[in-house]
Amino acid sequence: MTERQINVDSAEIAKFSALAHKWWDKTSEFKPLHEINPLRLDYIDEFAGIHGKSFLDVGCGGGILSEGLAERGATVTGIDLAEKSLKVAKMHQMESGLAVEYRCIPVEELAESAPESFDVVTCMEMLEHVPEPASVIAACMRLAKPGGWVFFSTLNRNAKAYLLAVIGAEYVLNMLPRGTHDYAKFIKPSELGRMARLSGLDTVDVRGMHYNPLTQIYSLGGDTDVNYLMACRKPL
């Protein structure tokens, strides 16, 4: 199977593999993910509920969201194609004692072997790192049970997002390593909504995620100009 067929960018895998040992260092480049994790969890809980549900975390990385879901009482499977990140996730799991099943498998392959297996599917901060985001979205839809929920988060594509997420976060505030994001891969909410609709999902809510550099606090709101989350539901 070729690299294109498994919908992965080897440069992206290499980038995150090089940082893998820092996933759980809350002062590292992954600090923003730790800080937004409670917001992501609350957003998911608002629509789908977490406790007692079966979750698939697509592009789980070092397991920050996966462990958060497990801590709130979910049964969680996390998948990623960066093996070093998964090793870190498993090592941290030994410390936390939280039950998460981690697998190195493409989401499209899992969708073929285990369709309609999960109450909720999450795909956070991943779509802007793959060659074919529509393929990932379609696979997430197939993996959700009828009536199940699918959550996405990504970056909008406009001048404001470029200034804040790339220039600001990577070059001015040094919140992220330079080169973390490729602006050309950012996805407008209308584009994500269309891809979700074409896959068979119904969009229920879109909400922006904001960072205040003065207070250094993240919050959710109506402004989707930069980071945003989308809640979708699979029809019964």
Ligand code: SAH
The other form holds:
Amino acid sequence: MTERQINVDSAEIAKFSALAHKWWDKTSEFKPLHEINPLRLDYIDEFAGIHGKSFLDVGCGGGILSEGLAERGATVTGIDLAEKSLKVAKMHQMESGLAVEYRCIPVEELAESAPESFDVVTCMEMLEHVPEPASVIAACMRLAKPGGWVFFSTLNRNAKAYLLAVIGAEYVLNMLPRGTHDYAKFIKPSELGRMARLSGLDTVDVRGMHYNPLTQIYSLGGDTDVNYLMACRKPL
Ligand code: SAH
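Target state, the form predicted together with S-adenosyl-L-homocysteine (SAH); input state, the form predicted on its own:
Below is the entire complex, every chain and molecule, led by the chain shown above.
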């Protein structure tokens, strides 16, 4: 695959690279990812079971989810296109002692060379940062074994999501740097479900992730208006 064909926005990679040294600082811009981590791990566990399974974590960044999965007994490969983040991830696992194999490779390329290799594929908070999410979804589908699971999480696209995820998080609460999220790239659950279905996946569950700014607590539930997770299964 040539540089031109890679499904990546280099400005997005530069944005994450600039923050890479902060991945494991739980008070930093990555605080929300640390806080939602136990919730999403429980969600994945509920459907796919984590212990003993082989996982591919697409857009793994500094390895917050990858390490969480390894801690719960999975064999994990993490891929990302930000070299700096992968370096931080590799350094951190030396400290934590959790073994994750990190690789800098486009998901589409891995899908060509190693199709049907993983029990579970996770792609969290990443689709809203790529030019062609459908291509990532199709590659995730190819990488899962028949009967395997694919999990996505992203941001819904509506006025409430714009107000809370962009204006609220970036301008009012200053939880995230301004420009972290581009509203136009947010994806409605119906759109994600459609892309998943077109790739050949069955949607099994959609769950909302809700942040209460007063208590500063995240919870999972039926409200998919802003952040949400989707559990999909590849037919046998
Ligand atoms: N999935 C992690 C990190 C989310 S942040 C978590 O939820 O904890 C989004 C990540 O997607 C960043 O690490 C960024 O480098 C990565 N990313 C953006 N575009 C990508 C692409 N085209 N291919 C792979 N990773 C990408």
